[in-house]
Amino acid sequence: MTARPAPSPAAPLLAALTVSLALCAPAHAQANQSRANVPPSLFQTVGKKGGTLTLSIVSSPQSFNYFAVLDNNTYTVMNNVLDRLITLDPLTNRLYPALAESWTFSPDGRSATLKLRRGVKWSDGQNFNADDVIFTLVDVASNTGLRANQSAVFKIGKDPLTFRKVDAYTVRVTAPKPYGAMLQALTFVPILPQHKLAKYQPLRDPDGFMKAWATNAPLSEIVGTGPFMLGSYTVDQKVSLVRNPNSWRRDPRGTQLPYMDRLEYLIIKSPDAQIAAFRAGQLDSAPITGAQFPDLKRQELAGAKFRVIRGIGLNNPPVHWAFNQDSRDANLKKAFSDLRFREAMQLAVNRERIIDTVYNGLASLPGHGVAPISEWYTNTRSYLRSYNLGQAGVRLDGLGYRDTNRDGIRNFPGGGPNVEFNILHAADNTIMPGIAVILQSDLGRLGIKVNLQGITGSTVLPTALAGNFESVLSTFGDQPDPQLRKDIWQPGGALHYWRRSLQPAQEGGTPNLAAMTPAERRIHDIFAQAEALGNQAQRKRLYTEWQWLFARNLPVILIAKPDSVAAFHDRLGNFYVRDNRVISSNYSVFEK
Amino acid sequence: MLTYALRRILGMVPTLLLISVVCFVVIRLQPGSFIDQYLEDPRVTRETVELVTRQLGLDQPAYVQYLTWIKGIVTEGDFGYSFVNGRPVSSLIWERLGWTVFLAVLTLLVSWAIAIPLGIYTALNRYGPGATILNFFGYVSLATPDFLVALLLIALVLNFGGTNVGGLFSPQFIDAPWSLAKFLDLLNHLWIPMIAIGLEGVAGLMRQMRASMLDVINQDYVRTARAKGLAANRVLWRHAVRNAVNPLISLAGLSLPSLISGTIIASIVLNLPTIGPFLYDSLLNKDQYVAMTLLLFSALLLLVGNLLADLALAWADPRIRFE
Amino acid sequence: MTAIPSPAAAPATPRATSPLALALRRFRRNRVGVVSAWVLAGLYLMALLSGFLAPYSITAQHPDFPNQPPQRVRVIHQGQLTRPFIYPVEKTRDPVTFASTFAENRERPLPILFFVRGDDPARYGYNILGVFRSQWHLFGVPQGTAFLLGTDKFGRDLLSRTLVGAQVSLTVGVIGVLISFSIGIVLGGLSGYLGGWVDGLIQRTTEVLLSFPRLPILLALSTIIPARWPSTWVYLGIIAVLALIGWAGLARIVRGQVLSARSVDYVQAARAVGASDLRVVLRHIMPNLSSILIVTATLALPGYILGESALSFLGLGIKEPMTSWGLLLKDAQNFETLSLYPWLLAPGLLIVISVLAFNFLGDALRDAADTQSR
């Protein structure tokens, strides 16, 4: 370690090397030049070992059992302890080997054979092999008795995938029909140790299994293959992890990862307290938003010991504005179901001002159902239209929404009541109330009265899903593969809440196809077809058509997609921006 | 007196039942349920959602859920299961109770220790500049919300390069064993919540004490005592202060439940490991048995506080009799 | 009694004046109290005339001037004394920090005019007492914009919003205290004086009320109150909710006081000679309570003003585009604001001033009403 040359002259060379790797190496073949077995894009430079990385989570983890709870804090902590078969390269968002070293996809698109990495050990010294994978996929992840099971991604329509052990280091996944998102689905599942958890018999006693690895369980029982393992947990204050001595990850020089000896998560609920802890040097990195960016950036320029960076993310949830097309109010139902009315509404959305005012300029125009940096994206920007109140007014006049009783507010056609509706939104964040106030003001100038209905953020979606709204500002995160957002965008899907009348009469039934507009019917069919295709080019063609239909038919009006912003302490290496992506990982950052 | 106390304790049972019903209804009034978060996740099937609903007993009618819960408490002392954490409610509350009680009791002691002497001082020196300045600061602290005070204090500490900006310990001391250094670190962090949360209480108590003191000072028995030639100090403490504290005893009884629900927002801003934010989360997540247990516990504290206040009042003021 | 003023009559004069006049005289001697009374009178007058005093309508958004710092009123342009004017400003966004900065254009002074009528009703219109529409304002800069207290993130004039916000903030406490005190005093008094089953019933009710979980009730209410309710209904609804929850604590205090006052000799004497219950309560017990009531009331006022802002935070409460000091202050409670937009704290200053004034006034009234002090 001491004999190593200074990192600075080596850095450009290394950067060139990793770029060429990213370009030419197919994901399943390991390049021989570098000894790294993790995405090369994680390394801006080769790091050195030692130090403690301190991050934050917003609440105590609900459990350490990944499949017992839906809890981001649990996931954040356990993602350092457990590994997936396949991960995504943070630069390209393409598949990258993890516990599966390589894979082949059969030409008919129905099965994949995965070769597991040999020599991987659990943190308690036991060997990792195909039995762990089969136990996790069959007994746990597809086990519908578990609360946070992932059977949804392991099904095509109603038919489940099957998993089979070929030998101790080979696993085969088979689908009844071609399934294009099969490998993507595997990136969700962390592999659990069979030797620790099989005794809870998850298939026979799901309740008992979900009580395993609770937050008061002995931490030595909780083992993984990941870079870290649990060290200690102080309720509501801190979760500490320590280096896993058996970690299989290597950097480009072959040094064992992680670089950091310890990883600590302070439990800090309020964003303000997180920023305070970050500025006081207690946190190495803090999650920030566009609202906080200018203040912190200014301090960075004034010599503070941290850096603030921005990039474009894939998952960052874009905000959409949805109208209840099954509104109980007949007039509103008619207006909201009319594409021309929604087009007029879109003309009244001042995206430029919203991005400038609400996001401090740190957001960009959204895609339709697909993130603009995704490989599935097609440029539908022209259909976002530009802000034009005058033209919106002309359109409304043409549709008969005129101010017939001369009180300054338009009336529904034929001398109906005033055009007035609510916008439901989360009241307890910085973004939604801002967008709502701007929409209210612009629609007011257009002669439409808007009432703001701000409620606690966590109740917005339940209220919308229950059909208890007139219009709503909400968000759904984007995913790498459109198949994974089918429930939202496919008419009749469980989360397609602005058209509840299309949802099947009973759960799992066929949606109400007869009530669909031609465009909705086509979108429904596109999702059904693409799901059962193994050919990625054909899937891409279908999803491209869907995005155009989305952009033209405005099931919802997309407003803006926030940028990724991050703040981190100066002493961290390998925390950087490349090609507009904010890149870092807990095992590749190091203390300079 | 004993029978009175017993009667009151028995009287608490129907009150608590009534409160638990009201709490349950209010929690159910909010739209949505714990299950909703599952709907949003792309990995969860409808089938799972239904299964979880059944597992948690949420498919039962509301009154059945309520009665099952109450039955569990009465027959087995079981306060139900947390939907969120998959653990019994009582163990979750238990592990958070320590710091909560510590902070609440400390805040109470600090605010009484400061407020009572200040109240007496401002009553005795009503027109002095000292009293006016104290009043002024008291009112200013009343007029600023505690979380804004917390925010300003943190901003101030940050600007002076301090690191004690929230929580009770610096990160390295959180899971360290107790030592002198850890204790000093605790003290270094403790003064911010004491100021932010305690100050409001100080101002209020000081005002009450001053008013009460002024009332008492001019009562006949105080003047009589003074006329009798008793030492001024003795009159002040034995007669005036003892009587002036009475109205504040009722207030103290009321402040017990703030142990749980008080200062939730300030606790969040200051990142204190207390039970308040836990209650807030359970309400937002609709983790109904955790929320119900905490609310019921808070109601019980209030009733007990009330009873203690009444008993203390009777002890401090023999003129009050219970029939 | 006698029309002839005589030196001997002078010492008798105080006896002839009513207790009220006496109290008033004692009140006038308290300088802090008098100043507070005037400050409050000024604030209420300001609230009444706020539409006229404010240069803009509270809903007028100026998209080109979000988060603009306060502009300075100047009287010297290029070394020459002129009428009051301001320099226009222009916004640029820093390409690195993404912070917006505003630069003054020193070439072109814009004079401030008095008693101006704004042309655009959307920017300048306001209601007087909810009846008359007007576009007249005390001052304005017709050739440009003038934001003397700066703007919020939507480019709305903070001065106008603060002035108009006073209408809500200054009345919510007073009305709320009136409602909760009338309930609290009556029920607390009855409970303490009558005792027996009445006491038991009222005490149980207050206990249930006090242990009512505030947070879930407010969360539930925030989703139940219809969004279409006009702002004034919502406003009245908030006051009613706050007051209906708020009376129980007071009832307990009153009861405790009545309990101890009831056993005082002169009250027992009054009852012995057959004075009616009502007379005993009004003439003998209530006067004893007045000082603690005044103090409790003045202490409760800031609670209502701040409580209203907490409600706004939960989504129940004053709604955009209506405004109140609590709602305005809510926008200022984070680090970015403290360091980048500190002028948004201005409504907080008014909260502090009004609460201070209420408290000092309460103090002075208490001292004035205290008949036994010398």
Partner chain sequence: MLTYALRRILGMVPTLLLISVVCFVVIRLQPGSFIDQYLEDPRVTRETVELVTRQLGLDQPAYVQYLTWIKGIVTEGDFGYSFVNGRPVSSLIWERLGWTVFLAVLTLLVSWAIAIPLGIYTALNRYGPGATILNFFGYVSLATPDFLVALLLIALVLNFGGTNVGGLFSPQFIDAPWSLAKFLDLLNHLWIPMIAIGLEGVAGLMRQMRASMLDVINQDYVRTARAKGLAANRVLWRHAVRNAVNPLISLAGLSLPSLISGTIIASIVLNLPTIGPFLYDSLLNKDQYVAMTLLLFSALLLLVGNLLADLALAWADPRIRFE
The other form holds:
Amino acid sequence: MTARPAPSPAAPLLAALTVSLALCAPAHAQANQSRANVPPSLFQTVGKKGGTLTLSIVSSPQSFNYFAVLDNNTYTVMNNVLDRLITLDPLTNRLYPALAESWTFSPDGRSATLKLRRGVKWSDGQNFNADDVIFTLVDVASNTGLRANQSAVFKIGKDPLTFRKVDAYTVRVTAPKPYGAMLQALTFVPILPQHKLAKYQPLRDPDGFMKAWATNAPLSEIVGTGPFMLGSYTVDQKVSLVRNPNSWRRDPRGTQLPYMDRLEYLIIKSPDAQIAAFRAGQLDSAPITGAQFPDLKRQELAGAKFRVIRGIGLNNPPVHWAFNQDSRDANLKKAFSDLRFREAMQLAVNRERIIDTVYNGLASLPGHGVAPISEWYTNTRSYLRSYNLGQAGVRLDGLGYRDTNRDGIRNFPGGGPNVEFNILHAADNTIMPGIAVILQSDLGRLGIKVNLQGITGSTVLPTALAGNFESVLSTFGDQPDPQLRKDIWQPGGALHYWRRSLQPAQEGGTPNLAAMTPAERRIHDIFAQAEALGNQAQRKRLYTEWQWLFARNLPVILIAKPDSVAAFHDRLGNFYVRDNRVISSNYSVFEK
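Based on the form predicted in complex with its partner chain presented above, generate the structure block for the form predicted on its own.
Chain alone follows, minus partners and molecules.
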């Protein structure tokens, strides 16, 4: 499955050893320049030990098994317990050592050799080594029988990567042909303890493995190398974690991290209830919406003992508006498949009003498939056409969409029925209903009748993937390397839901190349070519071409990308903004 919101992969270009952007040896060297073995950008100042950090999640974790469920609450909790081989610097979004303290990437782009950090212990005292890595990558992450497997990023086309233990602290990853995003793919995978989980035989019994580490399992059985370990769990109330005594992380003075003794997640479903708990001091930090920002900011300026900060973000998913180009309605199918119609729709998107009123100004213009702070980003914003209903109307007139029966609603060409369609959206989301209402209003002025179809947010993507929609507001998270989003943006991909007719007739088959437009075929080929390149400069050129094709051909219409916004009590240190980025981590924040 690839629909799961994946953990952020690392952001730099993965160059061959001869390319100047390579971050292999420099990343290792940077880690050895001080006693710190985590990104220095996490520290505005060196902290002190002690205290409890209290945060919130919206519902109980479905499991403590990362690969068993598609559940952000599970991932939020377990990202404190489990580590990855490679992480990223939150300031630069560049690769940074984690369980792999260094790596080399072959000049031909076909293999990476990772040197594992020695002396790391699991929270139960057992030694971490290459056996844990191989077990995780081979038996679990690549296992298509597991609900939250990550096999898609470990394939070149249909061919899987191979993983080999070189010695107890060295692992080699090999691809059948060059794979430029190999190291980024490794940042997806939390490493699991073989000594605890191999007995469940995930390759032989995937269903049995997914029952392991259930929320009613003894918490002493759930071990990790991360900064915290599970302490207690009360269903629908709280998940408590405690400091991992074997944590390998160190601050710039060599002090063991985390600083906090405890990390607690209160289960609070309502955003308003979360803010109420924050104001009452029950939460140390809380996510806030654009609607909540002004009031909280006023309170901060009036002397409240908390801070509200904002910055640009990599992972905040931009909202897009997609049309079902395979609609069962012949008139809608013809309209939605016509680029000229989609161009008219883009002219009807009032991004400035949406950013000002729905986000309260806490959003910006998106990129076309790539986050503006990514190194892969190409500025194609000139194709985010400015709002102009008059021009949109002229274009629709030219296409034959006119009000021929004089009822105030345009008709399909040739005296057809009224132009009317639904916008599917998440009714329980704080943003989507507001955007939908603005679109409905402006399209009504344009002479198009729009019906709003609000459903539960968790069902929006499955509904779209099933083709049961006419148009939809949805989101896909940005990733620093476009290849890790090929299932979305490559025509024929499993998540390319607005053109499901391009997908293979059967799983693992060939996409419907014959049905692709020239632009779609070129985009398909770009992803296939870039995937198999080790030369990062060549990959950059290909992805630049793709972003321009995206901008010109509008497979979906991008609307806005929300800022990173955070509220936190001012007793917390190492929670700050630098270079317009919000910087914090659960293991580097401390009580002042």
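Numbering follows the first chain given and starts at 1. So that the term is clear: the rigid core is the largest set of C-alpha atoms that superpose within 1.5 Å between two forms. Every value quoted in this text rests on a predicted model; they were computed, and no experiment measured them.
After superposing the rigid core, the Cα of residue 272 is displaced by less than 2 Å between the two forms. A displacement of 2 angstroms or greater separates the C-alpha positions of residue 497 between the two forms, with the rigid core held in common. Positional change of residue 233 between the two forms stays under 2 Å at the C-alpha, relative to the superposed core.
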